[in-house]
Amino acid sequence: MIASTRSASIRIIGFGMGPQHVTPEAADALRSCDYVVAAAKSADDPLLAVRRQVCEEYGVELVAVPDPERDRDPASTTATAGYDQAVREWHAARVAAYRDVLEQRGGTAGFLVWGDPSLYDSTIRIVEQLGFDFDVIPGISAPQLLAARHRIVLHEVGRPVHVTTARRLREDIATGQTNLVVMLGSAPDLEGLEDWQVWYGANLGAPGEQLLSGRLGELGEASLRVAREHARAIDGWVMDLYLLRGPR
């Protein structure tokens, strides 16, 4: 049998951290979709389960696509060039997997993005390579939630905030950055930052939400690790971030 190729359009929808953060605009966009395409990292992927919950709330079918393996060998991903190449190859494999679904099904497909599509997410880059028409609906981002939970402003008066990743934290501090929102946390190196202030959040908006704030030297890195694992134990997954601010 010859595979059919159908016309498709795509809606990239930011949904915050779960159904409670779906905006009216995002809800309308979801209802306009024939189905939602989502990567499945495993048979019991907990992040897929959250997307499924969102889809069920709005009566949209979720089509799970097995996520291609990504090269996470430290030898090939520690250096920036190696990391970038591994991500490019992973994205290319995702493009091929998603194209198969879209060409078979056609119609309007939704892609649900954790937080907001503009910030440390590659869905837009991947969808651009698919060659279908698409639009983007914003969502509530993790830095917004972090600031709200801690009742803070992310920057001081007249000063900037630098958004980065744990991978790049040391490099950014070395360039003089002293007010940083750090995403994609994992295991950052915070040695020597004992006098810095931290506002930490894990799994914001989820049952396992964890919040910590204070001077790093008093809290200790161990406290952040414990909070992170506590969130994982409750929700089955963990996404954390924090604001770091140097002493004045």
Second form
2 protein chains.
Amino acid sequence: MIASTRSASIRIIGFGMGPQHVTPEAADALRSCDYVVAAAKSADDPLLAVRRQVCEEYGVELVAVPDPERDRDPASTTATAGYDQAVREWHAARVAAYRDVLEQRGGTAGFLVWGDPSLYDSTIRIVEQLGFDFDVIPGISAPQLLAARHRIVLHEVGRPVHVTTARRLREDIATGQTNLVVMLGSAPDLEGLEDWQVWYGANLGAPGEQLLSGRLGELGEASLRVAREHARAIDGWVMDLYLLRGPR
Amino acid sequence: MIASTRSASIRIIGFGMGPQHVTPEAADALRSCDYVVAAAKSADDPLLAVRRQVCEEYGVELVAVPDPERDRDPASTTATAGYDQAVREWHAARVAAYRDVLEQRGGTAGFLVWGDPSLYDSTIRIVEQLGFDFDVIPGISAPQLLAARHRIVLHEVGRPVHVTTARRLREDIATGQTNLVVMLGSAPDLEGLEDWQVWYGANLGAPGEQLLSGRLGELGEASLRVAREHARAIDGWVMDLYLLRGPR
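Switch from the form predicted on its own to the form predicted together with another copy of the chain and print that structure.
So here's everything in the complex, that chain up top.
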């Protein structure tokens, strides 16, 4: 951890899927910030637009930081080691970009996290490397909104729910998991799971929201892919997840 | 499912750990309710008091429904089958009590859920049995607040998190789980896990909030029990949970 020259502090604020999920606690944290720092993938980054909307609602300035390029070359990212390294380098570049802003401006900087900072989000790890004081405010996470939309509990009575990534799904099923929330999906390969139930959601809370549920063999993988592309066509981005439950 | 005689609809609303977590979406849902139904374990039920506070903030009447007695006789609840049946009977009695209120009053009834309705909460299952139309609004869950307070992500990079109950902990560890959120704990038996890291929280968001973290062998089980009793002494109730992570 490298101590920085100018004093600043950071508030990591989960804002769920948009302004409808900003808790009073998160709103207070936002109002206490001098500015909010957010990565901008492009000039018209649609995910930045939602953060901008949240900042405007609470009267906080948004400082857009151009996002470093991430190495998505399949040759270097297929193996887990290559993937891990690509993620690490991308984080390091992000850290440097954020440090520049915080050292220049000082004060209290907010970091707005889509969903909740505790699940498949790198903000806490990035902020730890900045070496400033920080706190964390939770936000509604995607698995919760998925469950709410489908009006389900994420597990059967008294049983566990295993939250994992699409990349690890096969491995986790092989060790006996039969009730999984699968995040960070891209093209789900669900062959052999025809008898499993799926509850799927894409772009939850956004205009392009898509919901599907049923026996996977009846729904078909193709319908999940169609829903995914439909969400992307409407919103200009796509984030999806699903609950998978094996037959008893 | 038994259809009811009088028309009513239900909104199941997660409110996190208190008014600080009521999202704008949940606030809108609350304002749309004619009344909120809540179980009262006793006249001075401290968990009811928090619900009352939320209702007052949004100008909704709270209708307290005396909670049926739950069979906690160890002889009939030690075995899983006995436990399951005790829970089922308790749910059936709750359903009957709620149905009486909804059939008498009709309109839109809110059910306030501590934390989030998707995790170890029976409200959705109870409401399904009432046979009225319903929707679900997510709320901040305890594992998220635990992670926020400890400023951690619930899993290592790209790895899973297994959410389970204290009752199932040993079984889940035996199948290879090394990163678990453990809920519904009572007296944690953590023998043999001395090298595991624990991040513990009791009564998160309440005045009696307790946080502890460290290597379990250094902390000691006793310190977790002391924290638990300390939380109960302050708030008059206790709900705790922890993240357990095995050595790599």
